[in-house]
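This document opens with one chain alone, in structure tokens, the form predicted on its own.
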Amino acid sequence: MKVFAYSYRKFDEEPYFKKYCEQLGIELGYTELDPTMETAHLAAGYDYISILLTRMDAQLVEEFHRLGVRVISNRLIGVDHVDVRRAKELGMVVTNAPYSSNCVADFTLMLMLMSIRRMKQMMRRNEMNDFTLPGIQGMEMRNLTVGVLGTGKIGRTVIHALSGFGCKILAYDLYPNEEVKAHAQYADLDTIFTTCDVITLHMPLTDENFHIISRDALAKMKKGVVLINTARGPLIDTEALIDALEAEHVGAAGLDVVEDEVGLYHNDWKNTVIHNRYIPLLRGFNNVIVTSHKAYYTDQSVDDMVRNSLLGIYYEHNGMENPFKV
């Protein structure tokens, strides 16, 4: 069984690729380059490819199909950067790689605490030896109502962690989970928008929830609301968020993801232009923390991502039930 890995990272992924390829009997080819029309030919002779966060549009999917690729295995949970519909039309299989929910949940709580305690302002002042108090008075979590949108594995882990702070927790999901009800109360979106002090997003990106945090939704929220997004950038209408921040309606935001980040994050742009106008705008606000899609990035998650990407291929190759098939 031969697998070709794109966007191969020697500095962190290589030990896990070596470990699991040996265990699963996989012959690995790889490149540190992303999959593009110019690099697709490198996968010629391989039935399976493993990718990261590079956009795979219909044209690129079709090119890999022409080269004989049968499975596109994504080393991430989300596959919104892949034209899954076109792949399925061509008879190709797309798989994903779930990883430890604790990594994103921990990061979410960190962004939440940093936001309600005004940590960005505090750190900026400290760098200039400004140790004054006005403008950095924070809030305590136990006094807040937190809304969690999406109660899948990560959302449930966030709720469990939040339960230790003593805050009131409201949850929203199309498919309520009994485990959640021990710590949170399910509510409709309007109730969450109008009553919550903090709202955190843990949904996959779909056509239905694109811009679920819309201009109308923001208008319903309490003045000073804190927004946290460690899921997918397009869940939030960024133009509307910027307007709400400028109007001082949104009190703070912690954003590990932004719109139009595909092909941008995890690359070095310090000597060139960032082709995303949202990032410098958002970073300019004292009350907005922008991290570059790194909530997932722990030793455990990298292990999980490589292993589950290869397992998804292994199961498909051997005609086994495949829990990673999208």
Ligand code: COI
Contents of the next structure:
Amino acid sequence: MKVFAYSYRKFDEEPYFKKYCEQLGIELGYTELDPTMETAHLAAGYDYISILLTRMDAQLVEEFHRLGVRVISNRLIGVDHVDVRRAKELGMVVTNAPYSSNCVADFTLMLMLMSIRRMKQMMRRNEMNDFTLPGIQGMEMRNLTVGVLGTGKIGRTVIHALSGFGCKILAYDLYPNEEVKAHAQYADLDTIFTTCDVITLHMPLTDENFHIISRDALAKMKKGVVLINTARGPLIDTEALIDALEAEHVGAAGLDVVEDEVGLYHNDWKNTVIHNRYIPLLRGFNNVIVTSHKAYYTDQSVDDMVRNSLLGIYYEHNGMENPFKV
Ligand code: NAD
Ligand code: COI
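Just the form predicted on its own so far, so send over the form predicted in complex with ligand COI.
First the chain shown before, then all remaining chains and molecules of the complex.
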């Protein structure tokens, strides 16, 4: 069985690729380059490709299909960067690689705590020996109501961690989960928007939830609300968020993801123009923490991502039931 891996990282993924290819009997071809119309030919002769968060539009899917690729396996959870509909029309299989949900949940809690304790301002002041108090008074979690939108694997892990802080937890999902009800109360979106002090997003990006945090939703929220997004940038109307931050309606934000980021993160742009105006704008606010889509990035997750991407291919190759098929 031959697999071709794109965006292959020698410095952290390679040991796992070696280990799992040996275990599963996989012959691996790879490139550190991303999959594009220019690099697609590298996968000629391979039935299976493994990719990361890089745009895989209909044209590119068609090109891989033309080259004989049957399975597009993602070394990640979200698949909104792939034209899954086109791949399925062509009879191709798309898989993802669920991994430890603690990595993103821990990071979410970190952004939440840093936001409510005004850590960005505090660290900036400390750098300049400014040890003053005005403007950096924090809030205590136990006094807050936190809204968790999306109660799948990551949302549930966030709720479990939050339960230790003694805050009130409201939850929203298209498919409520029994396990969640031990710590949180399900509520409709309007209730969450109007009553929560902190709102955190944990759903995949779909056609239905694009800009679920819309201008209207932001207007309904309490003054000073804290927004955390470790899911996908387009869940929030960023223009509206910037307006709400300028109006001091939103009190703080912790954003690991941002609109129009695909293709930007994991690359070094310091000597060139960055084609995303939201990142510098948001980073400029004292009360906004912008991280570069790294919530997932731990030792455990990289191991899981490589293993489950290869396993998804292995299951498909051997005609087995495939839990990673999307
Ligand atoms: P999951 O599939 O276990 O859970 C997603 C939940 O969202 C499900 O319960 C689903 O019912 C719910 N949902 C889907 N559409 C919805 C909608 N329109 N309204 C309400 N609920 C909806 O996925 P997960 O493992 O918890 O991951 C969630 C998302 O987090 C991923 O899809 C990905 O976009 C993002 N993510 C980000 C990082 C990062 O590094 N920042 C890492 C991993 C995943
Ligand atoms: C995912 O797994 O969905 C992520 O967002 C992490 C990815 C960018 C590596």
